[in-house]
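In structure tokens, one chain follows: the form predicted alone.
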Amino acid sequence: MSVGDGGHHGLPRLLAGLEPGGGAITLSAHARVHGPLPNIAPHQLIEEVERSGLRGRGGADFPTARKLRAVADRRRVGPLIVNGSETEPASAKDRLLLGRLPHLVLDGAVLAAQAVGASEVIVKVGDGALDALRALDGAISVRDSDRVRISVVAGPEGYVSGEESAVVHYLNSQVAKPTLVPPRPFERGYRGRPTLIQNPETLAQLALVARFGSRWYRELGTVADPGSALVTITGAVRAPGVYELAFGTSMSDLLAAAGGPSEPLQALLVGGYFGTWVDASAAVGLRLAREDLRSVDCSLGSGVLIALGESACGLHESARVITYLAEQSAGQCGPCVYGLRAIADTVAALASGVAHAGERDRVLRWAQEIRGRGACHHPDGAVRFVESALRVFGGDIESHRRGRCGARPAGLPLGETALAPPRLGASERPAARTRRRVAR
């Protein structure tokens, strides 16, 4: 089959046929809305990709069509490896596919499981992901046509959890503990075997790529960031929830899609709490794209934006968050066991007005000798989040120290209060299961 025929012109493309506060839809809908799974040969499919410009969109953003000629060319390959576990507390896009839209995820993921020579399919979840997990389990009892085995696997679901080191030692071990790389999943992987792991969103969009093309797929988008991307929107804004948006788009813009700011604003913390804060005035004439971003200093990572309306305190907040990080450390390292508590706990006193506005000098210190000495990249995330937000709000340690501060809560997700969005549904949900394993 060639690729090319058909395909959504405009928006949606992932969103397409998804109806509000309906449930998953069902594999005929699925064919209705984006037609039947190509049957394409593996080194077309990653040309195809290549020639997209697709890079993967679970926070490192590093080209797909690389990722999956590195275990293309390997032997012996292991199961590709659906990472599901969205431990971003502020994020909700891939609980979104994986409980909306199966089918467009498990196609990618069949696609490119041929395409490197996987024999299996491995969707890790979290535990409490309930929703994703049922809408799975009626996906795959329907798809009698795949020529992969597919299973899931639900798991923890703290913070470093979902790292994809952290993953296959879990799905080795049982341990969802990160571990030290090289060498890296592609090299030697599930039971020691060359594992491609990807995000859902990554082999959603793949999935479309070997439908329609690598033109269509640049349709949308710049030359530099082609296609369109799922962000999660919530913070101040007057409907939180997760939007497909094309490269490009400019920040006032995807505020606009999520209804426009509930009040004015001070900041946008853009990608997540591994992101960087990035004062209103500079933020909203960004647009969508690496470059713009970059030049900020950050990027979109996880796919998130949080807006931060003036009533809030930016400061408070951030020791919330990064207090939070702090908490979710795997306890393997000690700059990051040691070196992250002692930053959220001066955080934590500048915010309270108790700590002198010299401790911010300190933190930044500490937040440069941590950087780059864990297992995994939890300590670099975190002190990249708290650079930014001495660099933003740090005008207000002072006022805090004087006691000025009046400001309410916003509330930031973390943890179990994470973003529920309305584009998600309410539906009936079953027992809590802590490990589950389904197969065809």
The other form holds:
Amino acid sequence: MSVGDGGHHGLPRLLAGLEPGGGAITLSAHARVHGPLPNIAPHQLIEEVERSGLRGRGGADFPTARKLRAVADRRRVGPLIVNGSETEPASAKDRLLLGRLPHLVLDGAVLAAQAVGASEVIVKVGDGALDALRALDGAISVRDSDRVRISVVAGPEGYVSGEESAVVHYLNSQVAKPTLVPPRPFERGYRGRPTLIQNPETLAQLALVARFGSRWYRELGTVADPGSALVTITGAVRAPGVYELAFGTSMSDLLAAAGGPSEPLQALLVGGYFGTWVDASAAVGLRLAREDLRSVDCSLGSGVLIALGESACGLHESARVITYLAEQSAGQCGPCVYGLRAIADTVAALASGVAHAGERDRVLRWAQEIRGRGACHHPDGAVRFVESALRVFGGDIESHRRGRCGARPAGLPLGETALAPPRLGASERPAARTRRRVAR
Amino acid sequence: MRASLRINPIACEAHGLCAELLPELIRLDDWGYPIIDESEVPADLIGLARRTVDACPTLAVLLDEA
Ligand SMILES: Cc1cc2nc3c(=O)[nH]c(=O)nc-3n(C[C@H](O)[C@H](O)[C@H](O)COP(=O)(O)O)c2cc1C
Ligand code: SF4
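In place of the form predicted alone, the structure of the form predicted in complex with its partner chain is requested.
What follows is the whole complex; the chain from before opens it.
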């Protein structure tokens, strides 16, 4: 069979099957929207994914075809793991996919499993993701032509439990903490076997590449960043929610997709809590593309974009986030445990005006020193966030010292996800926000 | 032959012996955990690096010799 054509043109792609009313799509509706699961040879799928330029959407931005190959080249391959943990507090895209469009993710999982020689798929989700769990159970019960077995495992929801070695560790021994790598999961993962682990959006994109081909996939986006992405846009925008946008879209169009800013903006947080703050004036000229984002030390990360209004205090919000990240340490590595805690305490002191501005340099030294010294990338992501906070909001430290901060709390989501089950809008957006208690 | 030094941060308990035995390559952070600025071990320090590996009470110093 040759791969290609037949896909709808333009957007939405992934979200094309969203049903009004908020339920999960049925298998027959799914087949009407996207057509049947293609019958594609393993090497052909991997080549097509390679040509598409698809990269992982779980935050690490790694070329998917290279991961597929690394596992396909090995023997005694373990199950394909769908990393549906989505532990990034502001992110809602994976739950949207699993809860509303489970068949698209499962198609991708089954296809990827066959491509690498895995005979089983395990979907791991947070145990609070009830809509996803329900939708997956329903979807799996009606899929009877899959050649691989699919099961679902619910696990803890802490920030670090979504890291891939932590997911594998949890499945192996009920401990949701990262392990020392190497060996990475693709070398030695589930029960010691080479294990492919992918984000749900990555697999949903792969399911479309398998059906419609890489040329179709590249109809949207830029040469370096082809295709579309799910972006969770939240904060000071009128219609926070999950939106599917083409790579290359400008930041101002991204904000417009979410109803536009609800007040004048001072900064954008790009990439979630491992991401970077960018001054609003610098951000508007950027496109959703790696080259643009890299020019301001950003990456799309987990696809979260948070708009911070002028009425909020970037220092305070950043102190809350870094305190949260410090608390989320898995508690295994000294530099992560003590370093992040010291950084968080000092940033909080700077934000409340009780620390001398010189303390900022101490934070920057600690940030440099702890980078790369955890077993996982948790400390690296956290210090990247802090460095950007001091870069963008560092100018406010002096005025805080003099007791001037009249800002209103912006309430960036921490802890469990702040987005309620989404309803259907222009794209897909949450109806309301519920915030659970956050231990501080 | 190349040798490179790293720490298993999960195993490390900040005993600090490594920085005493191999100050040329290992210093300690503000909490007593080792920092390796340059992981490549020069040929004349390989013997000492091996001894440091053996001395760590939690076996957290790893020497990858290729
Ligand atoms: C602290 C930490 C937390 C992470 N949490 C998630 C998560 O919740 N979901 C996810 O897909 N990836 C998460 N990742 C990234 C995964 O380790 C991994 O790169 C990803 O699941 C691979 O899938 P992809 O290649 O399809 O993106 C996290 C990484 C780190 C360092
Ligand atoms: S770096 Fe932090 S989060 Fe990662 S394994 Fe070590 S203690 Fe856990």
